[in-house]
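A single chain comes next, written as structure tokens; it is the form predicted on its own.
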Amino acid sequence: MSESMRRALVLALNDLRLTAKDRPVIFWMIIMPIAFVVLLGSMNTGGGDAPKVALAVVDEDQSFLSHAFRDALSREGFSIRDIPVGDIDSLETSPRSVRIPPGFQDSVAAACQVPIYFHKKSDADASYSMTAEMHLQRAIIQILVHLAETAKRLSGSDAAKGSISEETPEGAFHAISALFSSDAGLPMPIAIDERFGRTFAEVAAESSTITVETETAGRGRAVPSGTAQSLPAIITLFMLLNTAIYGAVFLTQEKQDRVLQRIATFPLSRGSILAGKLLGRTLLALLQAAVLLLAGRFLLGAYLGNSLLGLLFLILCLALAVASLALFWGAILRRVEQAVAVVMIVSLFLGGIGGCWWPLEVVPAWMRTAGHISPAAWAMDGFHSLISFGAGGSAVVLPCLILLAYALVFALAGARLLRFSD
């Protein structure tokens, strides 16, 4: 290591002791960060197992039949509430309802139509609501498919046993219409007894025949939510809030104390000055995600993306970043007071437009293009690739690149206009 690399070093260090020394620092850059990681965390449903919907059922048959609908829908992951026959009260009051009339199984054994009725509140969430239409269908073709595969072993048709236990649509639609067929050589209508009972457990019992997968479709992006959006927002926003004001009132306090004019006496260049500071910055950064990252990972079981070196590589571009604004706030701001005001409004300002207190992609597009003026923003693009949408270190090289530009273009500002006396 050169004379001159040592030297910034030991700026470097001294600015992070001098930091160590101000007691809020323990609440600013561990206890707050932390608190808002779980708070904002628990404030949405992700990271974690999706939340049940909830549906409540008035069972009007009360037959084998419905029961075993019922049961059907518990599987598909509803939070299942029943509701008596003749409590409209509490059936209104529910967001989604679903409701088994009465003559359900009979219908049903007659190979007759039966409408099962769904109802959703006009207030209900829309996605909840959409959700649970997906789950209803789902759980009436597996009702179906099971009545199906019941019929045909009782009926004793060696052709048609294990034909529906292909998990493709076209084997349910055969299996479906093959039951209704009145030529399937089926007993019709059928018969709901105890024999046809314990068969269609065995056959419910069963693996199943229907499976659902989701995509997001065209150009749309899953909104990240739970730690995986809270944790990478509250790195991104401790980052550049804590780094910012630390750092420009540190540098507004020794100008007007004169202590930049004192270490320009020193055997320093301009340079390695300049260069310790901006390191002493970028450190202080390091360690608030530093610490982050650990009690994310630890404390909250956070998932943190398949790259770690792009991860790692991520937060040390964003640590440049924000180590060049608090330069850049301490070369042009001239008292304390002045620099606390300024840096923190501006900071939480950034922090907001760049999607560190809701995700960018619940905003209008073009509120999502302004908000890239902020690095904040570009941290974030990178760490929901990693987090949120499971994309590798190739994914975060853009928003690594434009960091870079901003801490040149700011690092190279503050470098210009920092004045070693006030």
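Keep in mind that this is a model prediction, so the values were computed, not measured. Note that the rigid core is defined as the largest set of C-alphas that superpose within 1.5 Å between two forms. Positions refer to the first chain, counted from 1. What changes on going to the form predicted in complex with its partner chain:
After superposing the rigid core, the C-alpha of Thr369 moves by less than 2 Å between the two forms. Shown in the overlay between the two forms, fitted on the rigid core, is a CA shift at Leu311 smaller than 2 Å.
The Cα shift for Arg335 between the two forms, taken after rigid core superposition, is smaller than 2 angstroms.
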The other form holds:
Amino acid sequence: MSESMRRALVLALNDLRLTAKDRPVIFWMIIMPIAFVVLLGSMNTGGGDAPKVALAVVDEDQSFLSHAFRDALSREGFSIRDIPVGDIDSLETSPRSVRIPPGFQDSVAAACQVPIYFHKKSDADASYSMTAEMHLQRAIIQILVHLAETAKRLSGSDAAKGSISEETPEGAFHAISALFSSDAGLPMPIAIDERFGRTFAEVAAESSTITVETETAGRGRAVPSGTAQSLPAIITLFMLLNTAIYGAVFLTQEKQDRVLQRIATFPLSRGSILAGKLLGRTLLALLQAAVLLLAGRFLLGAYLGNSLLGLLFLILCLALAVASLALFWGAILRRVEQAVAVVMIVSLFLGGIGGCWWPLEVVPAWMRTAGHISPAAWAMDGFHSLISFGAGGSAVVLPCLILLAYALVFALAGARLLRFSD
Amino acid sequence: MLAVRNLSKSFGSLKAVDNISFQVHAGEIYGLLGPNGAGKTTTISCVCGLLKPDAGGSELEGIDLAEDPLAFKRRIGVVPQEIAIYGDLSAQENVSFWGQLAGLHGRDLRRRVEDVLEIVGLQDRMKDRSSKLSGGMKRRLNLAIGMVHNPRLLLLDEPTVGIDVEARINILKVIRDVVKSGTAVLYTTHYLEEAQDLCDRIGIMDKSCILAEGSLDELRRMVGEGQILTLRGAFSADEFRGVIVEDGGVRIVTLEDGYAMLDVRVERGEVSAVLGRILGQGISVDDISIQEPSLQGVFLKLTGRELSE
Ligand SMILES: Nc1ncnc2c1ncn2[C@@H]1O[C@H](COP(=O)(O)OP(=O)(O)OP(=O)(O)O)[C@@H](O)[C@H]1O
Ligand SMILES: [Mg+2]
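Having displayed the form predicted on its own, please output the structure of the form predicted in complex with its partner chain.
After this comes the whole thing, all chains and molecules, with the earlier chain placed first.
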């Protein structure tokens, strides 16, 4: 190892030691982020425990089928508020509502298309509305599947036996259209009478065998949820937060205490000093990532995608980007208190618009685009490709290149602007 | 060993160091004595490469700072005026870190860290967080850091400022010992006695220039063997000038309304003659002081001011 490399390493390791000596670091780098992964992970888990999303239901049909639909909605986990027909006031205070029009049952029985109106207030929480739409679709599909199954049983036909156990929405629709098609020999229109009702209830009771998993959003992709969202989000956010804050605070502290100036009287080139500072921050970021990856994998059993190499490379690029940001902040800020405040706010903001608080898959397209000024957005794209969308390592090439570009720009700016003494 | 040549440095329109030159030899303590703002720290900063001089430069054992800064810096140890240590690290961790930065490692490093902490008398407190040390101890740690790698030239910028007598004596002793091994020391101070007691040669610095330079004896000889007569009272400058005629024996160093400083170069008896003449002419004087030739006298004569402590 060359002399200048060794000295840069001395600087880097000293920064890590200083971080370790800061007692709250255990809280900031370990306890808090892990708690966040667990908390956020359970909050946006769609599956088994369906979300309690408020939904107002106006049933203008008051028929057997409209009631069945309402029950299906409630099975989807909505917290349902029944609103009498004509109660406009109550309707207007609900963030989301569904209206079942009169003639709903008759139209369905006659195999005619009938709309169900879903309305969301413009200021309703976007992520909740996304979930709501998803569960609404599931309820509709359920009803159709049950209808078809009931009709099939009553007609004694076994034309499409087994075909409704398809587990994708497309599969379910295919199954349904097959059942209703003329080949299936189902009686059309369906007579919805008492006998039909009994059979329908039986089918509904058995329906746990039929699962329809559907989560569509954004560009038709699934919305990352559970730890698949929360782990990458918290890794990104806390790498950004802790590296930038500690990195900037130490540098401003060193300026304030004049130790940076003293370092410059030792036999190191300016380049070695900057390299040491950058290396220290990169190592800190990697340490943060390692803590969370290990905790996520072994404590929470999170799935990390198929490409470990891609994941590690993505994390390395992100570490370089946040380390450079830290160097930049340390260079332009003068005082420690300033560094804490400014860097915390900016990092939280960059994390937010970058998709660390909620998946960018649920925000409007323009926000998603604008959010990509944040390196966090690119990191999250990479993580989601690997973990949620099952892509291979090559999917992180673009995010990594962009993160490296961030690293380069901020490292150069920081190197240019850093003054060792006032 | 160290040669500083025609060094100049300005901050905007303010000339902090104006064309100064001096040399420091091996085993010698060279003192830069001057009041606040004289340009001492600026000089040190230029010599250790923290500031880029506008003109002139420094050479150490034939190595030019501008040409080979790393080789130059390997040979120097700097003790800044403001304490520069990591408060969160212990004394030992501090010295060890800076030692590594200077290029020490392994057993050498461990031995030097121990030695230097013992030299400055911090071995009992070496495990304590530096921020918890007393002001004097921090000063000593500050000094230890500059010496850890056995530099050929030690640059000390007012290393005894603001500490008690005991700690000061300790520090001065450490410096004397260091010099015995052939290390050169550039020492800045605004304490006359320190310069007088410690330094082999002294450069008197004021308003960004070195006014005179030499050993204590040389300096005394340079400004003459006379005594300094300082008078304060209710007189005007003009009134005073009418009474005192400058000749070979008496020289006016400073003269303002109510304040006069005279350099009396004659035998002891003559001071009373000069005084008698002044008082006999009815000049109202409240306070008289007579100083034997000393560094203080030299400073007074050169700058026309006392060096405030
Ligand atoms: N970084 C700077 N920017 C602007 N002016 C400066 C700077 N450093 C020093 N000066 C000015 O240069 C002059 C010389 O300062 P310097 O610190 O060298 O004096 P000094 O002899 O070390 O004084 P002291 O005994 O107070 O330490 C002063 O007028 C000071 O205000
Ligand atoms: Mg100074």
